[in-house]
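What follows is one chain in structure tokens, specifically the form predicted on its own.
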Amino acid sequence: MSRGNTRQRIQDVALKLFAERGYEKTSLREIAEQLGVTKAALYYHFKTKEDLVTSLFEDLVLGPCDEVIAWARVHRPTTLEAKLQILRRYSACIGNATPLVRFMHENQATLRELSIGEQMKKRIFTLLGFLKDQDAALTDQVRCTSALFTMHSTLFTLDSSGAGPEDKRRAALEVAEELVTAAHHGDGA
């Protein structure tokens, strides 16, 4: 198996175990056992659990999120359509990382302690800065903030709805677009 495939397999198993047991209760030894490899083989790819979590974020969320931010910096979203495009792009980004988004919400205390948590937080605030106007009424600022968090939380809070991940992502995007549209039109003034 190539290094890239092994790395991906480690990430997949680790994310599954982190989701089932939590970050703190999952050891590198358990990940290695689940994979059927030695700890040395695992350490070749990731020296610590933090390295492993960081790689998950970099591969699944941070890189794609940085692409959304780069797009926004180029297009300077002052129009409603540009703001909605940011939401659509970000929705696709996190839609491809649903298990990691769940991990983020279920391990918030851990993420506050890891450097990757601060990096993700900075990106969310950067995106929020593109969505809300500086002089927006407080209710419109709340709408923009709620738009981003709706897209995050809906991916895992509606498990009992029977809807699939893509249906939940689309529904959350629709609500987020409504919130940003209302904020853009100044409905909270």
Contents of the next structure:
Protein chains: 2
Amino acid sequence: MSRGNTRQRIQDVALKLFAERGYEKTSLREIAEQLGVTKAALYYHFKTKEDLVTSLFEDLVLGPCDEVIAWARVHRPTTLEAKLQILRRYSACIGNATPLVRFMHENQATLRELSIGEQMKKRIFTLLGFLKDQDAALTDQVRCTSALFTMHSTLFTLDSSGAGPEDKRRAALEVAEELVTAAHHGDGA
Amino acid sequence: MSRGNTRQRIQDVALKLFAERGYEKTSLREIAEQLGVTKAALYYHFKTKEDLVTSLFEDLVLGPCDEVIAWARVHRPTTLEAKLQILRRYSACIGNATPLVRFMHENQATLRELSIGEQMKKRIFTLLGFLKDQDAALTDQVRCTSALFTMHSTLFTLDSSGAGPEDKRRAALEVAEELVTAAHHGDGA
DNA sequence: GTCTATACGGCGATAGAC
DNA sequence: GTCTATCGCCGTATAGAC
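Instead of the form predicted on its own shown above, give the structure for the form predicted in complex with a further copy of the same chain, please.
Every component of the complex follows; first up is the chain already shown.
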């Protein structure tokens, strides 16, 4: 049973429950129960509940996200094409972690008070800084912000459309590219 | 002091704390403390914590939201101009309740399990149904969904821009109109 | 190294005194 | 209309079994 993969099994159950029911409504007792252990056992593998949720971000999105930022820093995206490259890379990065992105989007108030939430926010703001000009017209800033949020939320909405995850990811990317393109050309000035 | 307006004073403090710290992290003891009473006193004015948050939505956005839906049902928005009218009316409606919209957006996981959350979700879905065609291309459905979310989130983001609340509301409405216009013309087909 | 038993203060909620 | 007292569940912490 517990062949050194207990930590991984805790993470799997936690991510599932966190995404379904939210961070606060998911108790450690619930997580432990689904694994057939007591909640005290979780404290051997993770110092706190926050430490558990932090590990999910570290293992699933933090690294890939930093790679996109590193790429952006090197390429200094002043051209539209470079900006669109950032969108494509970020879209691919979050597309592999749909449940966690959903959790992040739907638990912003909770994550705001957690260290990992601040870290994720900082990274998203950094990416946003590469997409939009600080002095751009307000509508253009709205367009770029909306582009990122659209890529996030489309991953777990539009279930009624019957479209698959990859189709939705591509459609969201397409709309995001449009928004950033419009902002780059400065329609809102 | 408590001249029959105690209920209102509880709502004011609750909305402020819910928007700042989130629903779950805000305890009834905190709310009571700021009012100089014990938490048990709150239970005279509101049956439960859920009843308290529900009253905020009922008093601030539920009525105006239903008026927009009623208008939409009467006018059957098949033309682009009618769809844009819905956006403008909805924008005005939520513009008067920025803290509550922020709370709604940042506590989706929590609200999903509350009756009032389901009711709000149903209303937003209804509005979305007037904006987008069920059989439209996936990108067009993404555009319309993004339009509504953009109007929501712009109310409480872009603080670094230094723009005022009304400027941000108008900028978000402008971008939303663009998105719905593009979807109406069926660029994504 | 892995986990159970037990305890603590804070939470939402209720009952009943004033 | 507001209080005290109490309840069961929460996250957290630790002692100790194996």
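Positions refer to the first chain, counted from 1. Here, rigid core means the biggest group of C-alpha atoms that superpose within 1.5 Å across both forms. This is a predicted model, so every value here is computed, not measured.
**Student:** After a rigid core superposition, would you say the CA of residue 31 moves by 2 angstroms or more between the two forms, or not?
**Tutor:** Indeed, residue 31 is displaced by 2 Å or more.
**Student:** With both forms fit on the core, has residue 180 moved 2 Å or more by CA between the two forms?
**Tutor:** No, residue 180 moves less than 2 Å.
**Student:** For a quick test of reading the superposition: does residue 21 move by 2 Å or more at the CA between the two forms, rigid core aligned?
**Tutor:** For residue 21, whose C-alpha is compared between the two forms after core superposition, the shift is 2 Å or more.
**Student:** In Å, how large is the CA movement of residue 10 between the two forms relative to the superposed rigid core?
**Tutor:** Once the two forms are fitted on their core, the shift reads 3.0 Å.
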